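To begin, one chain is listed below as structure tokens, in the form predicted alone.
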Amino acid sequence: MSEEQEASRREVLKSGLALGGLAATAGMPFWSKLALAQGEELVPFTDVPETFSAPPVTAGGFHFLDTRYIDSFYTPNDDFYIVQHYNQPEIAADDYRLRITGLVDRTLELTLAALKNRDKFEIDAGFECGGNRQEMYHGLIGNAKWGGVRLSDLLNDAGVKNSGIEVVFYGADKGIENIRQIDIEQAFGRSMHIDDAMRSDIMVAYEMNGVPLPLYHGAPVRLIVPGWYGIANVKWLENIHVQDRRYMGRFMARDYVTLSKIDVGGVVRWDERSVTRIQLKSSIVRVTRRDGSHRVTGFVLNDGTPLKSIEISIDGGLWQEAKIDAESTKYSWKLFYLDWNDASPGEHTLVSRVTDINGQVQATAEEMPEKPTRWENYAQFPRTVLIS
């Protein structure tokens, strides 16, 4: 992006366009009033164990990221949250091979250079595991700068088929499934729509904040699905294949599924379906307090619709609008605060509420469809912390 570009970029997050007509910190930088000052301290929430702590980064391990010291707009890159479902797999950039079969006119395989020496696109993107939740304090999130090629391209240059509708995208990461008392070796795999395929934004990555791809985030290349959950960017990507049926892998079909009931025609039946694009959400991370004042800190996570407003309310009282970072864009996180300036001492309420330009609503749980599964933890969430 050149110089003028992203100036001009600055001036329309600043005029509040890009997210809706949003109230946007400005004068000094947000980051500056994110990060903890000196003599500043976290409020302990009391509604999670005080014993709470993030695990360190290991490999083929699990991590989440400690949202209450977010400092900075880009997560860290040994900081954004690691889920694996599968081995690891260590590949050499220069044994890489990217392969696009299928119903296509063209077979293609491309190295990482060849990927590399293509039109480079970049693009912020945020997003949070399907089976985040409070008691991690939605640690399973993250948001970084992606730079790598556009994945329309590469079909275009390939040449989907008329009969080609689903696009399926598969890891080199490999573990062995039963299936009806049958042990197989499958790889990771997730699909989409052609329609959703072909979106300008979507991206087969090889740079992450700058860098290229590391080994936990599924180096040599991954596939970045602006706007979804962290499920569908497969990592460790090393084949597209388009069909004319749909994908019916685990990770589509049998896990990673969000069973809810639903009216359909009148009767109320259980739905089940994979999950994809982020819901509505916004969560408070964090409460600080200096110099006898409070502040209140949260993110919004969305599938890219602009955003109206984001709210927090206090003990069950008004809704007051929060600031978000100017710096937020299409699919980034957006990161909100509150000045709280007249918390009394004794427990306390906050709960936000996020609400998009077509005037959906973040939902209250009680407002959410009877849901048993995990995934897709999107009511909002009331947090309570204790004044002294």
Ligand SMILES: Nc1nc2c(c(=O)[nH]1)N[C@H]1C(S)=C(S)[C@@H](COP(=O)(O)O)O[C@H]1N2
Given for the second form:
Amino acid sequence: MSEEQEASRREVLKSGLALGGLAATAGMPFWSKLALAQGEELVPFTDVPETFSAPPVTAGGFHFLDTRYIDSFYTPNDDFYIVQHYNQPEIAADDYRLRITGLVDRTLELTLAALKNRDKFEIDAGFECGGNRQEMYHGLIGNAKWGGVRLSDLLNDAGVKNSGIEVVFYGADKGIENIRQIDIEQAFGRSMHIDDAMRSDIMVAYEMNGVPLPLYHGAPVRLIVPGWYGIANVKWLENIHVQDRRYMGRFMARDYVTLSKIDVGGVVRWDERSVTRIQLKSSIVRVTRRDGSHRVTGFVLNDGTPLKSIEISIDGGLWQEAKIDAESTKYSWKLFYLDWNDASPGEHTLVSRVTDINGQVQATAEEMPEKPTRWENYAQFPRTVLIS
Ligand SMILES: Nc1nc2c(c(=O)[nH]1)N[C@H]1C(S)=C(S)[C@@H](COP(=O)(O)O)O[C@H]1N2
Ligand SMILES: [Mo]
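Please supply the coordinates for the form predicted together with this ligand, as a counterpart to the form predicted alone shown previously.
After this comes the whole thing, all chains and molecules, with the earlier chain placed first.
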């Protein structure tokens, strides 16, 4: 490994300690406080219909978490949300090849065994689908420890030519797309600029929470782009292709494109851009009661920018600082709680807001840009509960 790579690896490790200045939890590990204790019960949300439930995991299906029951730092693999737009290809590990092609000095073709023989690293990454939303209580979310190899190591071995500016990632799953009235079979594809692709923390992953990547999460190999929305994490990855111009496939240029009214150089314009970095977001996921005292729990996701505070306001009152899991890592989700001491019987409205070290504050619904597309739902999310 070059000195430069070693330095950037150290930088990543160091910046993993992303929680400068936050209220830490002393004593017990944060996580041991999350599982429901003996005699602790969920307080019902009144914004959740009684009929609400998360769909079970099924082949080809769509699955999201019932966020009221988040009780571990790592989401169990069999409850991690599942989104795929085409099929779920089954690839025999022995037949698997990862090909690195295009504007490179040497085309690489790697078996799974060859990938596993290379330098391995692990990283925590929590992410959500760009289409995650309030109707499912933000359940298209999960946090896992991923294991695999550095994308930058593979690209350096292949030798990216100067003309190679765009890196495209193709999955083995395919579907028919109608493009200008023509039906065409396309593989799932996503891309990024070479400068993003050379980040030392992007992973070609073959493990999820210590076991081989499960089928629904892209077996045998997927991409993990920490800090970006789920769409970037191409499952069933079989080809990494370097080219000299932008890739304009459906999931970069037509779908997962956020349309919003923003200031562009002093002019308000309707802007269209591909969903990439995770926006600063928090949400309350549950309220529990034990021996008459209450606790409010939630999560934060963002692009890895260190956080300054996470606060909760009850019935429009003062913002109170919540405790955040101090062992969270740069790109993991960050779980937090607040002990709510004086909860009175009746209905209450609770809302959380997160602030990062740059002073950016999670927007209220009113402060959000006009944004008619369904992607990137990060506004403050008021929840209502009934205290009996
Ligand atoms: N090959 C492939 N990769 C894919 C997708 C897909 O349809 N095909 N869906 C993407 C989307 S939209 C999301 S949100 C994440 C979901 O990853 P998960 O199912 O492991 O949670 O995978 C991404 N990677
Ligand atoms: Mo997604």
